[in-house]
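Here we start with a single chain on its own, the form predicted on its own, put down as C-alpha cells.
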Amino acid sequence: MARETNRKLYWSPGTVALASHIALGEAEVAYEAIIVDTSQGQQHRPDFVALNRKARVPVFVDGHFVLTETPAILRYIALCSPEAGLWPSDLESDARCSEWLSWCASTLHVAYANVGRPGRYLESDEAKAELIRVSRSTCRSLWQQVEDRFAALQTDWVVGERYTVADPYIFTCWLWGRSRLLEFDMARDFPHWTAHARRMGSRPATLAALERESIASP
C-alpha cells in the first residue's frame, strides 16, 4: 500500500515525465499528479514558471522542496525510498547508473527533442526541416549504440541484476523510438533494447504509467 505523502509529479502525456511516474510506482510513494499539458502551450503559464522558471516538465514538489531534472528527480525517489532498493550501495554501481541517467538526459533525450521540437533553435522551416532530418539520422546512430551496451550486457536491468531508477529512463526512450516523431522498429532493429522494454513491460508500477497516458505496453 503507498504511503501518504503531500508529494506532487506536474508532468505532461508523452514526455520523459513518465519515468519518473514508474519510479514513483516502484518506490510506493503516493502523489498528486498534475498534468501540464505542453502541447497547448501551459508550461508557460505564470503559476506554473513560477513553480519552474525552465518552463519545462517534469517537476517534483516534495513539501517545501521543488526539483527539476529528470536524473535528480528519479534520485531523489529512489533515495527517498531507499527499502526500494532504486538506487545501487556499491561504488561501482553508484556511478554506472549516474551514467546511464546521465546519458539518457543530455544525449537521447537532446536528439530526440530536436525532432520534435525545432522551433526551440530556429525560425525558417528550410533551417527547421533540416534540423529534423539531421536529428533523426543521429537518432537512429544513437539508439543503436543503446542496443549495443544491451547486446554487451549480461544481466535482465541496466546496471546489474537489480532494478534501478536508471531502467524506467531507458525505457522511455525506447518508447520514443517507435513514436510517430521516429517510426524505428524497435523489435526488428533493437532486439535486445526490445527484450529491455517487455521487462519493464511486466512490471505493475510500468503497467499502471503506461494505462496513466494511455500508451500501449511492449
The other form holds:
Protein chains: 2
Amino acid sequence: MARETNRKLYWSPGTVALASHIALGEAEVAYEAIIVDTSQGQQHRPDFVALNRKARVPVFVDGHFVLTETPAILRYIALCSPEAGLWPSDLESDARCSEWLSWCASTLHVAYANVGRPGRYLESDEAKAELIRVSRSTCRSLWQQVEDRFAALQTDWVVGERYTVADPYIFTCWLWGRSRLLEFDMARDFPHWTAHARRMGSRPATLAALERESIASP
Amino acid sequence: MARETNRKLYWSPGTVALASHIALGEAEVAYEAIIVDTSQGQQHRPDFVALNRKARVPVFVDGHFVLTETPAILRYIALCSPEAGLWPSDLESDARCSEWLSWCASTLHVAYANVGRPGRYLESDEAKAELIRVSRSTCRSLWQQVEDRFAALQTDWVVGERYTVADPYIFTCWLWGRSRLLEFDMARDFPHWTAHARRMGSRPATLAALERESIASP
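Write the structure block of the form predicted together with another copy of the chain for the protein whose form predicted on its own appears above.
Complete assembly follows, chain above in first position.
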C-alpha cells in the first residue's frame, strides 16, 4: 500500500467495505486503509461522524472529496481508472451493472443486515428474534434468485464477458451466505454462484482483500 | 404519450415509480405506462413475475431490454437522452448523483417501506407494530439528515447547479414524508427540502407525474 496518497478507505472487518477493497485492488489505485471497527462501535466516534454523519462504512476520501454508499464508491473507483475497464462502456451493460449494484445494496444487503443487526429497526428481543428468523428465510429465497441468475448466465462475470465492479459486490454477498449468520452450504445449494466466487478467488485483488480480514478463499 | 413506442414503464400508484415517470418526462422520452396495482397484489401475477421475478415496480422495458431497480432505471433514462443533461458529466458530481440515488434506495426507501410494508420481514402483529413505531422515528432522523444537507446546499438542485435524476428520487421521498404513513409537517420541519420540492413542483414533468396519481403539488 502506498504511503503517500490522498486516497483513503475507511473500513471495518466483516462489512461490505470488502467490495471496495477488491475494486481498489483491481483498479490498482493506491490508498490508505483506515480501520473503523464497527464491532466496537467506532463508527459512532465524533471524528468519524464528522466525516460521515451516516455513521457507516465504507467511506472513500479522495483529497477533499468524501464519498459514501458502496454503489457510488465502486463506480467512482472504476471511473478513476478507466484503463482497468471496471465499468461497462455499452448502454445495456452499464444499466445491468447499475442494476446489480442497486439490488445488492437495497435488497440483498438489507435482508442480510436484518439478520446481523436486527436492532437497527427494533427494540424488543422477541421482535428481533422474529426478524432474524424471517429474514434468514428471505435471504434463502433471494440467494436462490441470484443462483438462478448465475445459472442462466453465459459469461464468466455477472454483467457480461468483462469483469466489472458489480462482481466484487455480489461476491461479498456470497461470503455472507457462507458466514455464521446464514450458514448456507454455498457450494451445494448455489453451485453456479459458487463457481463465480471461485473465479473471484483466483484473482490477486480478491486474495489480498480476503487476507486483510483473514477470510478463507471460496 | 406516444402510442407507438417500444418503451414501457410498469408502475403502481403511490410507489417509487413516480421518480421514473418524472425523469421520463424531463428526458422527453415517449413511453407507455402500464399499471401493475400493488395495492391489489398485481405484482404477483404470473405474467408480471415472468417479466420481473422480484415482483416489484418499477420495471422499464426498452424493446427486448428489461431493467429493474430505480437507480439503474433513472441512470438509463438519463443516458438515453444525453441532450437533456440529466446525468452529471464531471467525476465528482457523477459520484454525488450515484450516492444520492443509492442512499434513497438502500436507506430512505427501506426505512419508509418498513412503515408501509412491515410484513416484508415480520409475521406477528406485535412485531409489525414495533417496526412501524421505530421506523417512523428512524425516518424522522433520516429526513432531518436530508434537511440538513439541503440547508447546506448552495445550489437549486441536489447534486449542483444542474437538475439531475437524483432530484426526482429525493422529491419522491419528500412526498412520502407528507403521506399518511409519516404525516410529517414538511414545510415547518424541513423548510429547505420543501423549497426544493416546490422548485420540483414548478416543472411540467413533475406536474404531469403528480396529476397521473392525483397527488397534490408541494
